[in-house]
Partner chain sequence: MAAMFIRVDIADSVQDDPAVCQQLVEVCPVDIFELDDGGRVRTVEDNLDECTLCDLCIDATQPGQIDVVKLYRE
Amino acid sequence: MRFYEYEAKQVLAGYGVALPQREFATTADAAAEATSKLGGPVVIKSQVLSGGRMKAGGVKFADTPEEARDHAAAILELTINGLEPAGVLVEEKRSVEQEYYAAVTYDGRAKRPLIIFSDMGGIDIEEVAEQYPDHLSRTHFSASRPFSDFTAKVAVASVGVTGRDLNQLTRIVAGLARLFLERDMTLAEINPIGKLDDGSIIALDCHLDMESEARNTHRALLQEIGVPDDDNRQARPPTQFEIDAANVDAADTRGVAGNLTQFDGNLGLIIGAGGGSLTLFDAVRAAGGSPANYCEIGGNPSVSKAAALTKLICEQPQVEKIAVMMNVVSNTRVDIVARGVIKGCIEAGFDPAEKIAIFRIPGSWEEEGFALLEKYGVEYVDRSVSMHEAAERAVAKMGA
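Return the coordinates for this one chain only, taking the form predicted alone.
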C-alpha cells in the first residue's frame, strides 16, 4: 500500500529525520490558516498517490495566506493522472543549495535490501544512473541483522560526500533504512533531500510503499497517522468494489477469496493458485479479453465466502460474464468452489449456465464439483485443457 506524502513524513519523523514544518489541509481556508501559523513563504503540494505533481500544476508557491488560499483552491480541484487529491500539504519554503537522493528497496536478484544514494537529487534517478553513473551508489545490507550506521555512511561516502554533510546524510539514510526494515516497506524514498543555505540537511519529500500483508502488523502505526482499516490503497485510493472484496475476505478466515484489483473490462475473474492467477490474468488479456478485475481465490475458502465474492463480482454493472479458473489444486476442494460460485450467481440474480463463461479448477474432489456444474449447465474443463486454452474459451464466449 502507498502512503500520501503527508502520511509518509509523519512516519519518517519517527525515525529522527529532519523535515520542514508543515500542515495538512483539506480546504482552501485551512491552507490559508496553516500558512499564517507557519509564518512565511510556503509550498502548497497536492496530496495524490501519483508522481508528476509539479508538471501537472499540483505544486505552487505562496508568500501570503491569501495567495495560499487561492493556490490551494485550484489544486484541490485539480485531477492528476486520474486521481483527485486527498488534500494539500502546506510546507515552509526553504532555500536549497544542494539536492540529494536516497532510497531503500529490495534487490530481487541479490535477495538483499539495497540502498541507492546520489548527490544529484530532484531528478529521475533512472536518468542519473544512465548519464551520471559516478554520482550514484548501490549498497546492499542484511535484513536479518540490526542495521549499522556504518552501512549508511558507506553508501553516502561512495559518491564523494565528506565532512559535516556526510554525518548529516548518514543519519537520514540510516533512519530511512531502519524504517524500511521495521515497517515492512517495499520502497522508502526521499527525493530530494535538501541542503539548506544554513548548512542543515532535511528531507523535502518522501515516498513510502508498504507490503499489503503487513497491515495487521503495523495497525497501530496506520491508526496513528489516520489510515482507515479498509483503506488498502496501492497507486491510487481503493474503489468501493475493492473495499467490499477486502471485507468479504476479512469476514471469514477460511481460505482466500478477495485480494481484488478493479479494472474497466467486462469479464469478471475468479482465479487463483499462486502464480497461476497472474498467468491466467495475462492469458485472458493475450486472448483479447478485457478483465473487470484481478482476484485470487484458494486455500479452501468456505462456500459462503466463495459465494459472497462471486455475488459481488457478478453485481458489477460492467461484468457480462465471469471466468472461474485455477491451476491444479490440492489444498482447495473443487466442489466447494463450484458450490460457492453457483450460489453467488444465483444470489446475484443470474443463471449460472449463462453467467459463468468457463470453470477450470482441476484437483481434489473434482468429480463431485464437475457433477454439480453439469447439473446447473455450467461449462467446465479438466486438466487436459491448459490454462491458456481455458482463458481463450472464456474470451470467445464473450463474443458469442
Contents of the next structure:
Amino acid sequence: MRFYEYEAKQVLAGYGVALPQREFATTADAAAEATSKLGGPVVIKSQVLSGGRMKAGGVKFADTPEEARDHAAAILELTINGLEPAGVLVEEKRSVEQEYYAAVTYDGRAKRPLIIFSDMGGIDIEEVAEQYPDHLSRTHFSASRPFSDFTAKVAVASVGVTGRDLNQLTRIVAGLARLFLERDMTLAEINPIGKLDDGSIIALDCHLDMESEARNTHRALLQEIGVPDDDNRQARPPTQFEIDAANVDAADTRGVAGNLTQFDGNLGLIIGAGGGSLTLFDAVRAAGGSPANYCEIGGNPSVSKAAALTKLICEQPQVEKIAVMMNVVSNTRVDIVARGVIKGCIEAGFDPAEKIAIFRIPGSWEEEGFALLEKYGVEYVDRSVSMHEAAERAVAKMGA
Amino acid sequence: MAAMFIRVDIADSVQDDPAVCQQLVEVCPVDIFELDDGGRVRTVEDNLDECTLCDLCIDATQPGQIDVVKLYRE
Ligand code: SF4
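For the form predicted in complex with its partner chain instead of the form predicted alone, what are the coordinates?
All chains and molecules follow, beginning with the one already shown.
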C-alpha cells in the first residue's frame, strides 16, 4: 500500500526526520493560502501515487500566492501515468547544496532488510549503482533485533561522509530503518535528502510502501494521517481482469481462487498460494516465459470456483495457454482443482489438452486427479518433476 | 453446464423411506441432493461436479441404493 508524499512525510516526522514546512491543499485557492502562510517561495507538487512527476509537469515553483494558485490549478487538472492527483503539497522552497539518497527495503536473496545509501541523491539510484558504485552502500541488518544507530552510521560512513553530516544523516537513516521495521513497510525511501545552505539536512521527498496485510495492525496510524478504512489504494487502479477475478473469489467462500495481478504476457497462470505461487511465477520468468497474470489458488476451492477463475484467465485475449502448477498440496485436492481447470477451459470454448500447457499439482487425491487429466489428454507431471522444470516445460510449449 | 465428471444414481427403493431421503439432503456437504415437492429425493445437476467422493450418501443408505459414478473412469 503506497502512501502519498504528504502522508509519508507525516509518518516520517514521527521518526524524528527533519522536513520542510508544508501544507496539503486540494484546491488552487487553498494552495495560494498555504503559500501566504509559508511566507516565501514554494514548490507545488502533485500528489499522485506515481513517479515521474517532475517530467510530467506535476512539480512547479512559485514565488507568490497568485503564481501558486495558477500552478496548483494546472497541476490539479493534470493526470500522471493515468492517475488523478489527490491534491497538491505546497512546501517551502529550500536551497540545497548537496543531495543524498536513503532507502530501506527487503533483500529477498539475503532474507534480511537492507539499507541503501548514496551521496548522489536526486537521480535514478539504479544509474548510481551501475555507474558510480563507490557512491553507494548496501548494509543489511536484522529484522528481529532492535535497530542500532551504529548500523545506520556504517551505511552513511561507507560512502565517505564524515563530521556533522555523518551525525545528521545517521539520525535520518536510523529513523527510516525504525519506521520500516515498526510500520511493516516493504519500501521506505527518501530521495533526495537535502543538505541546505545553513548546513542542516532534511528529507525533501519520501516514498513509503506498506505491506497491505498490515493495514489492521496500523489502523491507528492510518487514521491519524487521514487514510479512510475503505481506501484500498494500489500502485495503479485494478484492471477489469483483476476486478473480475476478485469477484470470482468473493462469490464463493470455499477456498481461495483469486488475488490476481495482471501482467502483459501470454502464459496464464493458475498457481498455488503463498511462497509456491511466487516461486512458480519467478520460475516461469527465469525460463524465459512471460506470465499474463499472478494469482493464488488454495485452501480447496470448489470446482465451480476454480472453473470460474480458469474460464476468466482463458478468455483473456492475450492468453495463449495456461499452466496449472502448485507445490505439493495437502488440504487442497488435486482432483478438485483438475476438475475445475478442465471445466473452465471447456466453458471458455477451449480443448483442455491444447490450452493447458502443463498440470503440476502433486499431493492429496493425485491419483484421482491424474486419471481425470489423462481422460482429457492434459499433460501432467507428479512431484518427481520440480516446479522449475514444470515451468520450463510450460514455457517450451508456448512456441510450439 | 451439465455435470461432466460425476453422476449419482439413486435406486427407486430409497424413495420408500422419507427419513432416508431427508438424510441424504442433510449429509451431502455440497448439496447434491434435494427433495422435490412430493418429498422424493433427486440430484441437483449444477452441484454434481462438486462431489467430494466422501461416501456419506452411501453410508446413509442400504448397500447398492446410491451409486456415485466417476464418469472419467468409465
Ligand atoms: S459422495 Fe459425498 S459429496 Fe458425493 S454425493 Fe455423496 S455425500 Fe455428496
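Between two forms, the rigid core is defined as the largest C-alpha subset superposing within 1.5 Å. Every value quoted in this text rests on a predicted model; they were computed, and no experiment measured them. Numbering follows the first chain given and starts at 1.
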Rigid core fitted, then: does Lys343 show a CA shift of 2 angstroms or greater between the two forms?
yes
Residue shift check between the two forms, rigid core fit, Pro133 Cα at least 2 Å
no
Kindly check if the Cα atom of Val17 is displaced 2 angstroms or more between the two forms relative to the superposed rigid core.
no
Would you mind giving the Cα movement of Gly298 between the two forms in Å, after fitting on the rigid core?
5.0
Quote the shift of the Cα of Asn331 between the two forms to one decimal place in Å, the two forms being superposed on the rigid core.
4.0
